[in-house]
Every structure is written in C-alpha cells, then in structure tokens.
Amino acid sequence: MTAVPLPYRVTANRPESTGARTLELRPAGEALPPFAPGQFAMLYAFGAGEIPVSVAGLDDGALTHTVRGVGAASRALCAVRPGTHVGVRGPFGTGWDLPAAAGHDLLVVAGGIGLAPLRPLVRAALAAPGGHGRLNVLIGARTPEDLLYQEELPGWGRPYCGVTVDRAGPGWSGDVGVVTMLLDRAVFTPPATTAFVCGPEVMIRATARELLHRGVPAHRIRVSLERNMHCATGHCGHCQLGPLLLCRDGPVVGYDRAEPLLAVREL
C-alpha cells in the first residue's frame, strides 16, 4: 500500500452501461502491491481530484475499474483517453476472502454498480470450481441499459445466473422486479452457504434479511459498505460508520457486524 499515487497508463476505456465506463490501467513504472477481490484503489484524475473506486478486474498485471460519471473526478476519469495517465493508490480495505468460503455454496448478489467489485470474485470462483460448492449469481439493475458486463454474464451460471431490472425497456423479455425475487431459483444449502452482497444499502438490508430468514448465518453474509471515503488510511473520519472506519475496517464486513449499524438512521 502506498499513500503517494503512482502513475498508471490508461490502456483501454470502453463504454460499459449508461453513464459508466470501464478503464484498464497498467503501471507506467513501479507497480502497486497485488489487490484482492473486494479491495479498492484511490484513482486520481489530474486537475480534477481523487475518488475511491473498487477493483473490477485483476488480469495479467492490469487493474480494471468501472466508473460511473456522477461528479467532477469521476467524470474526468470517464473521459481519460488511452495512452494518458492517472494516479493510483492502494490497495485499500478488506476483501471478499473467497478462501474462507472453501467447501461452501457461493451466493453472489449484486445491485447496479455493485456488480463491479463482485466481478473479480466471480471470475476467481469460476477459475477454481473445485474449491467450493455451487455458484449462484443474482444481479439487479434499474434498466437493461444499466446492466454491466453483459457479454460475460452467460458464462457465469454454474448452476444459476439470474438478472432482473426495475424497469423493462423495448425488447426486454427477462425478469422485472427486485433482486431478492431471484433467490427462489438459486440452488444452495443455506447453512453451508457464504453470500457476497454489494449494492445500495436498501438492497443490502433486504437481501440480508431474506438470507437470514432462509438460514444463512449472519457472519457468512459478507457485505460491501460505502461511505464518503476521503483519505483511505483511516485518519480523516469521513467514512465512519459507528465504530468502523470503512476504508480500513471495510468495505467488506460480515452482516453480524453491519446489521446493527445499518439499522440506526443517524449513522
């Protein structure tokens, strides 16, 4: 981990969904230490600022990040051209810890841009199928146009990959509704399942409640939480959630720790 941004060259910038771009970055010189699925980097767009962005891919020395342009820094990152450079700090935070789920069924539940930090986990699980039980991937998005990684999704169903949207558009013949409606089609044994959940907090709470009701242990429900991360080193307090500093103690935590914190509106 480094507190000083290192220069990374943009080798690709492609449209991913409405308002989102996927960037591939490679070190221009010194490389950062290896990232784990679920961790995040601080990406610096020169002249615009720095923001935390989850790692969406770890392939052959490259870092992949999917960014939605909603502020000055994120819009600047979405506009970077291949061949130019951005600053990168990291790795920061806790990861999904796939090895701790050895022998368990895996249940991946994503909402919106929350699929990005789950993508490396899914790819790692697919690359080592003997290390766990059944893999189910459940994905929710606002519209079909907001779905990420659409070309990859057909290869993720072992045994099941389901997609639902809040609002269907012309030509959409798939499911419409909340992502928890897909749980009835997933194939898993709740007491021997580890779930990985990322998305809006309302979706995280609803999914976790349903999984608890079905018998998945709270500590086996791993959730990724977001707050306004600023320094990424646990010093400024911007990302505090109760006793947790999410840039240091998170973003991935067990729901046994997250549940009481997410239930308090003031936090």
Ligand SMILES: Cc1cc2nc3c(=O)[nH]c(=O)nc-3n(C[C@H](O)[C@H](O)[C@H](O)COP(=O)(O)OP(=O)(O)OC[C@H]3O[C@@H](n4cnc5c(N)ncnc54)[C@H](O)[C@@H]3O)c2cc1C
Contents of the next structure:
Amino acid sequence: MTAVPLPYRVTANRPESTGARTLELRPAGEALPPFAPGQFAMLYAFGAGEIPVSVAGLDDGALTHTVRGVGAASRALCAVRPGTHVGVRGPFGTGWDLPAAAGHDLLVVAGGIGLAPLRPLVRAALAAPGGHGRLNVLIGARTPEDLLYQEELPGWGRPYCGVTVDRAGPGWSGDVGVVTMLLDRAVFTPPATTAFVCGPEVMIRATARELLHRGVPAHRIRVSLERNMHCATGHCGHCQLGPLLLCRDGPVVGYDRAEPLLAVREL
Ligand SMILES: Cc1cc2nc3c(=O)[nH]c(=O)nc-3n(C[C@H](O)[C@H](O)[C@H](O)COP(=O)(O)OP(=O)(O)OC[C@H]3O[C@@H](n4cnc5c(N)ncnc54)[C@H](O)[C@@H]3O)c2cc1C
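Can I get the form predicted in complex with this ligand as well, since the one above is the form predicted alone?
Full complex below, order starting with the chain above.
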C-alpha cells in the first residue's frame, strides 16, 4: 500500500453496460502489492479526482476495474484513453476471504455494479473447484442493458444460476423481478454456506434477511458496504459507519456486524 498514487498505464477501456466501462491498467513502473478479491483501489483521474473502485479482475499482472460514470471523477475515469495514465493507490480494505469458506457451499449474490467486486471471487472459486462445495451465482440488474460481463457469464457454466432484471425490454426472455427470487433455484445447505453479497444497500438487506430466514448464519453472510471515502487509510473518518471505518474495517464485513448498523437511518 502506498501513500501516493503510482502511475498505471491504461491498456484497455471497453464499454461494459449502460454507463459503465471496464478499464485494464498495468504498472508504468513500480507495481502495487497484489490485491485480493473484494479489496479496492483509489483511482486518480488526473485533474478530476480520486475515487474508490473495487478490483474486478486480477489476471496476468493487470488490474481490472469496472467503473460506472456518476460524477466528475468516475466519468473522467470512464473517458480515459488507452496509452494514457491514471494514478493508483492500494490495495485497501478487507477482501471476501474465500479461503475462510473452504468446504462450504458458496452463494454469490450481485446487484447491478455490485457484480464487479464479485467477479474475481467467482473466477477464483471456478479455478479451484475442490476447495468448496456447490457454487451458486445469482445476478440482478435494473435492465438487460445494465448487466455486466454479458459475454463472459455463459462461460461460468453450471454455477451461474440465473439473471433477473427489474424492467425487461424487447428481446429479453429471462426472469423479471428481484434477485432474491432466484434463491429458490440455488442449491445449498444453509448452515454450511458462506454467502457473498454486493449491490445497493436495500438489496443487501433484503438478501441477508432471506438468507437468515433460510438458516445461513449471520457471520457467514459477507456483505460489501459503500460510504464516501477520501484517505482510504482509516484517518479522515469520511467512511465511518458507527464504530467501523469502512476503508479499513470494510468494505467487506459479516452481516452480524453490519445488520445493527444498517438499521440506524442516520448512519
Ligand atoms: C469500497 C468501494 C468500492 C467501490 N467500487 C466501485 C466499483 O467497482 N465501480 C464503480 O463504478 N463504483 C464503485 N464505487 C463507487 C464510486 O466510488 C463512486 O461512484 C464514486 O466515488 C463517485 O465519485 P464521482 O466524483 O464520480 O461522483 P460524485 O460527484 O462524488 O457523486 C455523484 C453521485 O454519486 C453518489 N455517490 C458518490 N459516492 C458514492 C458511493 N460510494 N456509493 C453510492 N453513491 C455514491 C453521490 O451521492 C452523487 O449522487 C465504490 C465505492 C466504494 C466505497
């Protein structure tokens, strides 16, 4: 982890879904230490600003990030051209910690851009099938155009339990509705399951409630939380959620810790 951004060269920038782009970055000189799935980087678009973005891929020495343009810095990152440079700090935060789920059934539940931080976890699980029980991947998006990694998903094979959208368009023949309805299709033994959940907070709460109801222990429901972040090193306090500084103690936390905090509206 470095205090100052290191220059990384943009080696690819491709459209991913409506408003989101996937960037591939390679060190221009010194490389950052390795990232783990679930951790994030601070990406600095020169002249525009620095924002937290999860790592969405870790192949072949490159850092992959999927960014949705919502404001000045994220739009500037979406617009970077191959051959130019961005600043990168990291790795920051807690990861999904796949090794702690060894032997368990895995339940990956993603909403919208939340699939980005879950992608390296799924790829790691697919690469080591003997390390865990059954792998289930459940994906929700607002519309078919908002779905990430559409070309890659079929290659995930059997664990890919399904995709549902809130609003279908012409040509969509898949499921319509909230992602929790796909849980009936997932194959898992609740007391021996670890769940990994990322998406809008309302989706995280609904998914966790349903999993608790089915008997998955709260501490084995790992959720990734977002708050505004600035320093990413646990000093500035921008990302405080109750007793947690999410850049340091998160973004991935067990639902046993997250539930009471998410229940307080002002936090
Ligand atoms: C740990 C972590 C990982 C993240 N990973 C990703 C990722 O992989 N891909 C991605 O596209 N985005 C990710 N984000 C969100 C991203 O950091 C924000 O979209 C970005 O900070 C917005 O900055 P901006 O300057 O572009 O827009 P701003 O002008 O700061 O904000 C534009 C709008 O977005 C809202 N906003 C700002 N920050 C957030 C946030 N953290 N969550 C929800 N709404 C926000 C603001 O309220 C405002 O309405 C992550 C955030 C965190 C904390």
